[in-house]
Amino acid sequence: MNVPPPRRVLLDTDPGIDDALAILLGLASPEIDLAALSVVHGNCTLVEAVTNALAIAGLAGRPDLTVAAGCDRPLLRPPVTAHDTHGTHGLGYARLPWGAAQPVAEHAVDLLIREIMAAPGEVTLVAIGPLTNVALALRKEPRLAQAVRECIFMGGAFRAEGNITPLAEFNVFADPHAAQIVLSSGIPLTIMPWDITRDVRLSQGDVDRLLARGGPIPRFIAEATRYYIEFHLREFGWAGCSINDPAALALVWWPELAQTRDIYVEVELTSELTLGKTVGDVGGKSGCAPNVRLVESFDATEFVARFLRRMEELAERLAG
C-alpha cells in the first residue's frame, strides 16, 4: 500500500486553548509535516501567544519546532483579546514550564513568504487566528496567492450569531480588514466557520478518558479545558467546550469529514453595528464568482473520536 508523503503545513496561530490543541494534533499526526508556527495577536497578546506556542511545542517533545513572532496588532482597528475565554495568559488554568527555546529572529510574515515561495504548490497554510500575518504576507508578496497549495481558515459565522458581537466571529472581528484582503486576494481558501466548529465539543467525560492515561499531555488538556468548559457553560449553557481550531487543521488530512460548498464571501467593514460580519452569497445574488470553499457540515462525532485517539497516542509516545 502506497502511503502519500506528509503534507507540509504552516500553522498561523494565536494560542489560545483550542489553538494549543490544534498544535498538539498537528504534532501527533503523521499525515502532515508541521513545519513552523507563525504567531499572531488574537486570543492573547503576541508576547503571551509566542510564549504559549514555544511551551506547547516543548510539551509535545518538539522544542526544535520553528516558532516565529508576527503582528502584535490589527491593521486598522484597535486590538482586542479573548482573555475572558482563554484565561489570563491564554491557556486556561494550565501552567507550562518555559524552556530555553526562543522564537526565530525572522518575522512571521517573512517566514510565510519564504516557506511558500520556496516550494510552490506544496505548502498548505492553516490560519486559526486573526488574518493579519496572512494579509501582510499577501500584500508584500502577491504571488503567494498562486504559490500556496491551499489556505484553510477557521473563522466567520454564516448561519449563526457571532461569538464576539451579535453578528461577528472573533477571528474576523479582531482584524476584519485583514480578512477582506485575504478574501479578495485570489488565494485558494477554505473556511471552517464558527457556526460549524461550535458543535465540535469535548465533554468532561472525554477529558477524563485522557486523564486516565496519565502523563503531561492529558494533564495539560485537563487544566486548559477546565477553564474553557467553565466559560462555555457560563456563556452558552453548553456542557463541554468547542475545539474549533483542531477541526480546521484536520481538514488537511481528513477532508472526508466535511461537506463543502463554493460561494462568494465578503466582510462588512463600514458599519459599527455589523463590523466583521462575514457575508456569504449563498443564493448567488451578487453575480460574483465564488472565492471560498465553505464548510457547511462536519462529522463532529467521528472527529472527536479521532482527536482523542491521537492525543492518547501522543501521550503514549512521549511516555515511552
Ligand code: BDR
The other form holds:
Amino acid sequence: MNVPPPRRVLLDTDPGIDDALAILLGLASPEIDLAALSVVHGNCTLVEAVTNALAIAGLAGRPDLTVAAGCDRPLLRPPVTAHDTHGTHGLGYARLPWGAAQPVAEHAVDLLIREIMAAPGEVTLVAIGPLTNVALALRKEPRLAQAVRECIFMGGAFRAEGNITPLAEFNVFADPHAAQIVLSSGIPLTIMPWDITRDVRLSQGDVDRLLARGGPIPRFIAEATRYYIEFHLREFGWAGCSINDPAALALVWWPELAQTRDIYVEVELTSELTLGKTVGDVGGKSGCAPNVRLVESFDATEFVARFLRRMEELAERLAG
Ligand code: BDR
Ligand code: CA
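Moving on from the form predicted on its own, please list the structure of the form predicted in complex with beta-D-ribofuranose (BDR).
And the full complex, kicking off with our chain again.
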C-alpha cells in the first residue's frame, strides 16, 4: 500500500489549553509534518503564548520545533484575552518547566510568508487563534492566497450564539478586521466553527482514563483540562471540555469526519452589539460567490476516540 508523504503544516496558535492539545495531536500524528508554530495574541498575552508553545513542544519531546512570535495585539481593536477560560497563564493548572528553547528571531508573519512561498501548493496553514498574523501575512504578500495549499480556521459561530459576546465567537471577535481581511483575500479557506466544535467534548471520564496510564503527557492533559472543565461546568453545566482546536487541525488528515458546504461569509465590523459575528449567506441572497468551505457536521465521537488513542500512543512513545 502506498502511504502518502506527510502534509507540511504550519500551525498559527495562541496556546491556550485546547491549542496545547492541538499541538500534541499534531506532533503525535504521522500524517502531517508540523513544520512550525507561529504564535499570536489571544487566549493569553503573546509572551505567555510563546512560553506555552515552547513548553508544550518540549513536553512532547520536540524542543527543536520552530516557534516564532507574531503579533501581540489585534489590528485595530484593543486586545482581549481569555484567561478566565484558560487560566492565569493560559494552560489551566498545568505548570510546565521552562526549557532552554527560545523562539526564532524571525517574526511569525515573515515565517508564514517564507515557508508558504518556498513551496507553492504544498503547505497547509491551520489557524486556531485570532487571525492577526495570517491577515498581515496576506497584506504583506498577497500571492500567499494562491500559494498556500489550504487554510483551515477554527472560529466563528453560524448557527449558535457566541462564546464571547451574545453573537460572536472568540477567535473572530479578538480580531474581527483580521478575519475579514482573510475572508476577502481569495485564500482557499475551510472554517471549523464553534457551533460544531463545542460538541467535540472530552469528558472527565476520558481524562481520568488517560491519567491512569501515567506519564507526563496524561498528567499535563489532566492538570490543564481540570481548569477548562471547571470553566465548562460553571458556564454550561457539564463535566467536560470542548476541544475546538484539535478538531480543526485534524481536518488536514481526517477530512472524512466532516461534512461541508460552500458558502459566502463576512464578518460584522460596524455594530458594537454584534461586532465579530460571522454572517453566512445560507440562502445565497448576496449574489456573492462562496469564499468558505464551512464544516456543517462532524463525527465528534469518532474524533474523540481517535484523539485519545493518539495521546496514549504519544505517552507510550515518550515512556519508552
Ligand atoms: C477558540 O477560542 C479559544 O479560546 C480556543 O483556543 C479556540 O481557539 C474557541 O472559540
Ligand atoms: Ca486557540
